[in-house]
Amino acid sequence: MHHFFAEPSGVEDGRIRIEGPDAEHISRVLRIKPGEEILVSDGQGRDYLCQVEELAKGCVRVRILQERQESGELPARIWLFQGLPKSDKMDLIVQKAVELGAFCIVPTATRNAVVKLDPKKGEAKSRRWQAIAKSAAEQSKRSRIPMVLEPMPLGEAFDLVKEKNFHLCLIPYEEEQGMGSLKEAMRQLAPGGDVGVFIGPEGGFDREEIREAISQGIRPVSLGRRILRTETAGLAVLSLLMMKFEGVF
């Protein structure tokens, strides 16, 4: 079943109005006809099974058949602070992080990052990544579209964690020994809070950045005996968090 997002203001009196590019996609690309059923989310956690009633230029109107009770969201807000990677790796990271349940993705500039984005390029990249997040949220039946913030320095990311009073923050580090720290952190996870995951770029974090993270209450953890690429490490942690919050272990 096709899945789309609508503005909360478009939900009214048992009907939903879908406008803009999504409306054009429904009518011109997918060629959905009146009477067909689609899934619509308002971006604030509500999902609706709907039936298409009317297709007009730039607007599709649907009737709500039922509100779905099961949300596609995790019971905690997971923030992925991703060190800026080379090439187009960030496209893949954003897409898969959304599928795994991330609440927000924060591209982060670190000392060892090869990529250096100026403000103009950073803004353009963020728009692209946000579009990827929306598409991935539709594909994976998310109830919300995760935010992709504009790139920020690591110090500002630490400030954001302090400002929002995160419940727990993890920073995988190749020099951390044993899996005990990760097991202990997983035991402390609880629904309802903000959880941060800090992932270094291809060059990893330097020791001073790790010391600063620890001083901010961020916990270094090991992801095992193998060194994971930057595009793998975050997804590995997100997979563990998803299974933990969904009751697999």
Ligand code: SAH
Contents of the next structure:
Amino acid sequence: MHHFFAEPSGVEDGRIRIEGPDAEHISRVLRIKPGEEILVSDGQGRDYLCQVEELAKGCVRVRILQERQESGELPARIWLFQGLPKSDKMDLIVQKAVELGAFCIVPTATRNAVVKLDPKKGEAKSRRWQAIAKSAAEQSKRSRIPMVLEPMPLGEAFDLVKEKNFHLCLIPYEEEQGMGSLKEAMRQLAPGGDVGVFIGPEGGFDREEIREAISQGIRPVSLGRRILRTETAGLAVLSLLMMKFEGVF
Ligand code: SAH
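Starting from the form predicted on its own, produce the coordinates for the form predicted in complex with the named molecule.
Below is the whole assembly, all chains and molecules, this chain first.
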């Protein structure tokens, strides 16, 4: 079944208005007809099974048949703090992180990053990443559109997890030995809270950054005996967290 997002303000009296490019997509590209059923989410956690009533230029009106809560969401908010990678790797990371259930993606500037923060470009890039997040959320039938924040320095990211009182934060570090710390972290995961995952860029984290993270209560963990590329490391952790929250172990 096709899945779309609508503005929460478009939901009224048992009906939903879908406007803009999505409306065009529904009528012109997918050629959906009145009477067909689609899934509509308000991007803030509410899902509606709907029947298309009316297709007009730039606006599709649907009738709500059934409402569900957060059906496409994990029971915890997972934040991926991703060290800024080279070239357009972040596009892939955002898309996959959304599929795997991330709640928020924070491009993070670290000491060894090849890519440096440029505030002007940062804004344009996060708009692009936000658009990627939206289409990935539609494709994977999420109930929320994950946020992609503007790039922030690692120190600010540490402040953010402290302010928000995260339940658990992990920082994969290739010099960490053994799987004990990751196992222990998995045991302590519980539904309901915020979980942070810090991934270094191609150059990795430096020792000082790891020391700072530890002093903030963020736990260094190993991801096994192979070095993963930055785009693989985050996705490996997100897969693990997703399976844990889906109840596999
Ligand atoms: N510069 C490093 C590799 C960095 S890999 C080197 O070449 O040795 C990029 C990021 O992925 C790291 O900062 C870390 O967060 C994560 N990572 C990759 N492999 C890992 C592993 N085996 N254990 C823990 N973290 C890993």
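Here the rigid core means the biggest group of C-alpha atoms that line up within 1.5 Å when the two forms are laid on top of each other. Computed from a predicted structure; not experimentally measured. Positions refer to the first chain, counted from 1. Residues that one form lacks are left out of the comparison.
*Asks:* Is residue 211 displaced by at least 2 Å at its C-alpha between these two forms when the rigid core is overlaid?
*Replies:* Residue 211 C-alpha, core-superposed: shift of less than 2 Å.
*Asks:* For residue 70, decide whether the Cα shift between these two forms is 2 Å or greater, given a superposition on the rigid core.
*Replies:* After core superposition, the C-alpha of residue 70 moves 2 Å or more between these two forms.
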